[in-house]
Amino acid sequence: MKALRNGTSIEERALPVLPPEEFRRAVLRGAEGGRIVAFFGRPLGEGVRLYAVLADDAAGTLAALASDVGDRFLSLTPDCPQAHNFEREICEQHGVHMEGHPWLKPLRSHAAPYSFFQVEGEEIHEVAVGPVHAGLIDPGHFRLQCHGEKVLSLEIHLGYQHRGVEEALENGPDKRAALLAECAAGDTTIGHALAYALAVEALSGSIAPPRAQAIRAIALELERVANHVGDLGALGADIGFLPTAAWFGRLRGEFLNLLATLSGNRYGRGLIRPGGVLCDVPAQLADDATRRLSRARDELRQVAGLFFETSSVRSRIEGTGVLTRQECNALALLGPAARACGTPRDVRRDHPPPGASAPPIPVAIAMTGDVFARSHVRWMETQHSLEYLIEGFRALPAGAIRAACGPPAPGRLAVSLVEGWRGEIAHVALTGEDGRFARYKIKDPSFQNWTALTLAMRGTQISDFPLCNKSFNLSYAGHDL
């Protein structure tokens, strides 16, 4: 396997292309004492060449190797679980059958009537969600197994909204390449545009100066502050607790007009790019954003105090939706999500880009793995946050925003990954002999961590839907792309 690390880029000729059953064998040692980063396909002559990532988290690296096979492949998905949605999407952009593959159904297409996993015996029903949800959200199908209130099983049918976002990247870079990439899922603008950037960046063999990178991670932390808290919030509504969801509400519009702010825009499209940002931070808006992130953080400490210590939420969210650990490892989760269970996994500190130089933000862990963990890991992250970015913006390095960013070298792999405020968002690009993409794969961790939610839902009773839902709050756009 060629070893890399976050934000660099190889020459692909450099990278093994093993023969199937050894490629298998070899992913499947990787995954063992690491994981699966990305896993995905590529028309190549009259076959498809397979490309695999791997992460060591322990050692900080990543790993690369190929495969070129024909229209069937020895499925990894029964010896390494986590493996079962990549396969799916190779099965059906690709056509390669996964031979021994459990559940090879459709992950995105509507082409075909889809057999839904049905639960039989006397006193079961069958409860239908979506895919036209009441509220303001994107598409999505779920199909609830129940015997009484109890869930029985739960099967999630995606891919309402393909954008063929990928397919639209091919032959790039171009002007819209970035605002593309930015699109990939909404509230995650700055997570996916700051992937777009370190990859073209790896591939033109750039670095955004000091100051640029330093803005970038305020915006990344901004974004994330947003979204936790916007989360909390819709915890408190949907348990009832009307003054959290009000008072988390607000802040969370606080974080996106500070965003705004510093951007021009309330989700931060526009602002990354590769070779730096497009926006500066003068020093009056830093003194501002500083004072208004600890009045902020003030009002915050109480509102959580409120959430976290009234025993009435305690009751409702302890012990729901609960994922242990074991299953956490076995389907490689990301993020929040994984910190939950234990599994202290994060970007920011396993994988950091290239010319980072701040400390790490500290790791935010819980152990059981339920809906109260998910949303502590969320608290405690939103806290950490906002000590960096206080510190972020009293400490901003001088020096320019942006630096000149080439093209693309020919015939190169580049990976880029950054801790989104879901979890790990992965971008591989390949280059072809022009310099423009051959193949640009995104993963937002979404793709990952929606199996969770079949999990957290098995045995618990069908009102707590909403509440294991919003705890992982996962992305349809992120995931059909």
Second form
Amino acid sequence: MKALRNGTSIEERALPVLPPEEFRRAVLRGAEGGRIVAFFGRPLGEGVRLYAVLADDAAGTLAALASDVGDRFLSLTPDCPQAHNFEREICEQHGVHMEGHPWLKPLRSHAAPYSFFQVEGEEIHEVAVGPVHAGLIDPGHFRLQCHGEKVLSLEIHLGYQHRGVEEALENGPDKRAALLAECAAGDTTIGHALAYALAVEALSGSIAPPRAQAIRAIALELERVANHVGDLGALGADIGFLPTAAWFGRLRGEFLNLLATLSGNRYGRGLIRPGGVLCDVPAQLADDATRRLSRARDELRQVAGLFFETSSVRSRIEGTGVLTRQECNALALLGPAARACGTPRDVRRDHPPPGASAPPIPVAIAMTGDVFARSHVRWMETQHSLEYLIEGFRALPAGAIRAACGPPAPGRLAVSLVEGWRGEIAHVALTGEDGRFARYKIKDPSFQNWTALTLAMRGTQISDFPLCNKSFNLSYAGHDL
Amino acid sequence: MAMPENVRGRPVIDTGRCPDGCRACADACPTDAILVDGGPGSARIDLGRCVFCRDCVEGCPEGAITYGRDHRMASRTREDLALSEGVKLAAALERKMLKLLGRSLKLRHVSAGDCSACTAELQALGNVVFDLARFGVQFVASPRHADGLVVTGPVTQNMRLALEKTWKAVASPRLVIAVGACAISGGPFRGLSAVHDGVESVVPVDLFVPGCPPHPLTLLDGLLRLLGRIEDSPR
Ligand code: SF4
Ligand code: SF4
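Provide the structure of the form predicted together with its partner chain, given the form predicted alone shown above.
Expanding to the full complex; the earlier chain stays at the top.
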């Protein structure tokens, strides 16, 4: 199998194209010691070419392989649950029937009526929520099968935000492509813009200058901190512990505002482009940022102390929405959700981008897999990121912020991974003979992690739903694309 | 009030600098937000399509386009967002409507396919910094309790029905506020087959708030203008 590293590309001709049965075995083998990063299709001739990208996190390597299939494929999911959503997507997008898949329902399409899983029996009742929710959030539909207050099963029906992002990127890159990447998931603008830039750079054989890389890394951590802090506040609100909700909420704004000072936009729109970044960090801004960050760090310690040391908060989040390590590994969960189950998976450490020089940020781990673990991992990560940021602004390398980035080379496949605040973002770009994108595949970590929310909810109380949901805070937009 | 330092406010074109027949900015714009439909110096920016990306600033050889720090840009009609002298800021609702609303405005949010950044800025309006509730404006959990809708996103095919139903569930007279480039024109998703290119193609709109996403100050300004709490001449 062809080994490649994060942010590099290979010739598509060099890809092993295996017969379906062999391909199937190779993916199963790869998923056993490692995991599936991406698994998708592309129409080719009469049939469909399936592509799989596998990761070996310990070795820091990736492998890509392909197989040409007709309209059927023997599903991997019964042997390998992490293939679940990938296979549903392939079936939906390319009409490849996944034989033996236990749950082959539409993932995004609303073309046909959707049949929900139902539990029957005395005193069983169903709770339906969404797509228009009570609060200010994105659209999705949830069905809970309950016995009294107890949740037996949760099913999540998504697709309401399907805009057609991947399709719109086909035949790119064009002048809209970077914007589309930025708003694949709007709260992860930096993560997706960076993955896009790395993919295009990998295809054109260019590399961003060290200063640009440092600014990108800073923006990525600012985005992480803003979201983690915001979610801790949202958890406070759902618990009804309002002082922390207000305080975390204000501090979230500090980080967004810093990102805005850096890039001109609170979400970092227009900062990262192939070749580098569009905004430099003047010395005064760096000094100012260091001061602002140190102040925010001190305040955060106080409010996080209040949150995590209040016994009524602890009793509400400890033991709630537990995921086991086995479940985590079977689904190959990503980001804080995985790290809260004791799985130390982190792209920043395992698959650093090309040219990275700074030592990686420590990986935060918790063992209990509950709402407490997920929120505590996020608090630990916030602290690590803050240290990194304060040092990063102090020690910015000198030099240019942008290098020339030519057009993508034809007939290549590039993979880029970024540890966004929710976990691993993967972009896989394939160019045709004309150098244009023949397929552009985006995976937001939510795509893999939504299933974890349904598992975490089993056997809990219905009133635990907001807490569980908030502790993951998955993206609807990033899933629906 | 002005935008915080470095934040991109309303873009301005100094058309006096535009050479004859130049379309460099329009060609650079990824959302076709720049209209050059008349003779020389006719270039103007449609703020309903603009995503504030600055590609036009880089694309203009004359340095004619700059970002101002003006956060005010909400308007009452779609056309008012694309004027050569900037934008015609929103006028207050008519008296009768204002009287009906009294001192409070209750809004229901419908995310109709937004990327989630517009939603996040609406959430931010509720924090202790912007504190929308102090103006009597509140987001409510049901359309039955609402005076109107705030809609974000281009309206995906998959959200159309839900938007229509939610709109019908609000008692008349009802308001609709379109927030962000997507909700106004489709934004970066304009023309894609899975979306409707904006709220207006599904329900009538009373206030358009440009941005990608709009800064909370822009949102606040638009809402308060609609309620007649701010009235000043356009800058
Ligand atoms: S800033 Fe607005 S007008 Fe200028 S290129 Fe971007 S979208 Fe177009
Ligand atoms: S207008 Fe911009 S920020 Fe708002 S939903 Fe559309 S892409 Fe996202």
